[in-house]
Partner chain sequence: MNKLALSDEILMSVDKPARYIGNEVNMVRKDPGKAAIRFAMCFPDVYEIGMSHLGIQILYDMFNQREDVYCERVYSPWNDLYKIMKEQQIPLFTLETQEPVKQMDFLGITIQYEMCYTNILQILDLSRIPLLSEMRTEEDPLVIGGGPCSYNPEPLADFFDLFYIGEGETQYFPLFDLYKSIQKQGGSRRDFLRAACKIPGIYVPSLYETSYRADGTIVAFTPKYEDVPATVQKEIQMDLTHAVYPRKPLVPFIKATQDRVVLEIQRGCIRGCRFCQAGMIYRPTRERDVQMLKECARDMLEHTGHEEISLSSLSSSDYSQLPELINYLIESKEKGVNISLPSLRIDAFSLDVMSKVQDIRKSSLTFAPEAGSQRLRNVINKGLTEEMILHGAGLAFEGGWQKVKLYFMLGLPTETKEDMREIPRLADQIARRYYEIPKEQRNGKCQITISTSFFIPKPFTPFQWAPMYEKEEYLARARVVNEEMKEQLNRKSLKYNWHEADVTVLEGVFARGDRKLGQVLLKAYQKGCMLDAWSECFDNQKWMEAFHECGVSIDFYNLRERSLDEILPWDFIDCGVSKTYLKREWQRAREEQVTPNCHIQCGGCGAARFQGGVCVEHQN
Amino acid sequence: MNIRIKFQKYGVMKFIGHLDMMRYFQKAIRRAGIDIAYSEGYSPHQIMSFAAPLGVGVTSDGEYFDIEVHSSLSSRKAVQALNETMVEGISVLEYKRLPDTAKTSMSLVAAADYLVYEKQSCRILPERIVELQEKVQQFYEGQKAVRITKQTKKREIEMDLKPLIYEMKALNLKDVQTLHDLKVKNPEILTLSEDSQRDPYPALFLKISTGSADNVKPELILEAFCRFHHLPYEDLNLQVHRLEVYANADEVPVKGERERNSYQAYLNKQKKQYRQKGMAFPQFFTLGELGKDID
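In the form predicted on its own, the chain whose sequence appeared above, alone:
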């Protein structure tokens, strides 16, 4: 049985790297009594696959990993059991069953949403949301290409970021539903006095390409944005928060000819229903939408 788990990462746990997070969840799953399956051979290990590694220092409300189990509790009981073993800074949100022939979350990742905001005592972004939005339009819509030089392990490469940015806009974190949670999980979030002339909580929203094929880090876009507008850029002064991870809506998330044909028929039916309602079919689905709760 294949299971997809969604969790949050915040607070001091943002400084824990990806490999240590894998080791942490391997131990947490054993403590929670999850009947996880192990690989065969001389060195058996838990069958576990993470969707998109999160950079050190980045917080998130939308992290995913897949496991294989022999048997399972209900989704509600499994989430409860896992959260009883969690340390402060990690919370399990979902526990969903996937089709037996489901592709791994790692192979499906196509995009991710991010919030970027200033930490306390930092002043990088413009003082007004309107001004920030104007700068976003100049940077994102006013340029035919957003060219940068990216340093890889072997060489420098030139690339155009614009096709990899699906959406970019300015917003006020006060208007974001998760603001209260953000302030609880990230105490260093910028705090302003009531009489401040500055719009509270200026921030940037990004929906960008993510995954093994065309992966772009939000820090690359932020650096290019600040350089374009001659703003002082220091990545330690900005907090990056991942909101969600997506699969391409047209991607068939299962293996096997029969299963693929069945899902394609379901997908075509969904598209037809959207057209009948005069609605545009979404470009992406969250990774969690591809699974179902266990009763």
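Numbering follows the first chain given and starts at 1. Being a predicted model, the structure only gives us computed values, none of them experimental. Between two forms, the rigid core is defined as the largest C-alpha subset superposing within 1.5 Å. Compared with the form predicted in complex with its partner chain:
With the core held fixed, the Cα of E234 is displaced between these two forms by 2 Å or more.
Please give the other form, namely the form predicted in complex with its partner chain, since only the form predicted on its own has been shown so far.
Here you get just the chain by itself.
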């Protein structure tokens, strides 16, 4: 049985790197008594794969990994069992069953949402949200291409960030409605500046390409943004918070001919429903939407 788990990572846990998070969950799964499947061989390991590694220092509301289990509790009980053994800074949000032939979350990742904002006393971004939004527009609409040079281990590569940015806007983190719309579960984990008087609290929302093909880091966009507006990026003390991770809505997330066909039929039905309601079919599905709760 394939399971997809969604969790939050915040507070001091942001300093725990990706590999150590994997080790953390391997142990947590055992503590919680989840009946996970092991690979064959002399050193069997848990069948577990993470969707999209999170950089050290980044917090998140939307981390995913998949596991394979022999048997399962209900989603509600499994979430509870896992949360009883979590440390402060990790909360399990979802535990959903996937189709048996589901593709791994890692292979599906196509986009992610981020909030990017200043930490502590840093005041480089414009304080007024309208002004920040204007700057975003100048940066995004005002340029045909967002050219940057990216330093890889071997060489420098030229790239255009613009097609990798699906959405970019300014917003106020102190605005309750905004946070609600972003589905921020508990705003306190954003650890805004100690100086809580700061209101409005300017932030940038980014929906950007993620995954193995065209991965782009939010920091890279901020750097280009600052350079475009002659803001001192080096002095910017940023906190990056991931909100959600997505798959392309058009991608069929299962393997096997019969499964593919049945998913395609389901997708067509969905599209039809959207059309009938006069709504645009979404470009992305969250990774969690592809699974179902176990009762």
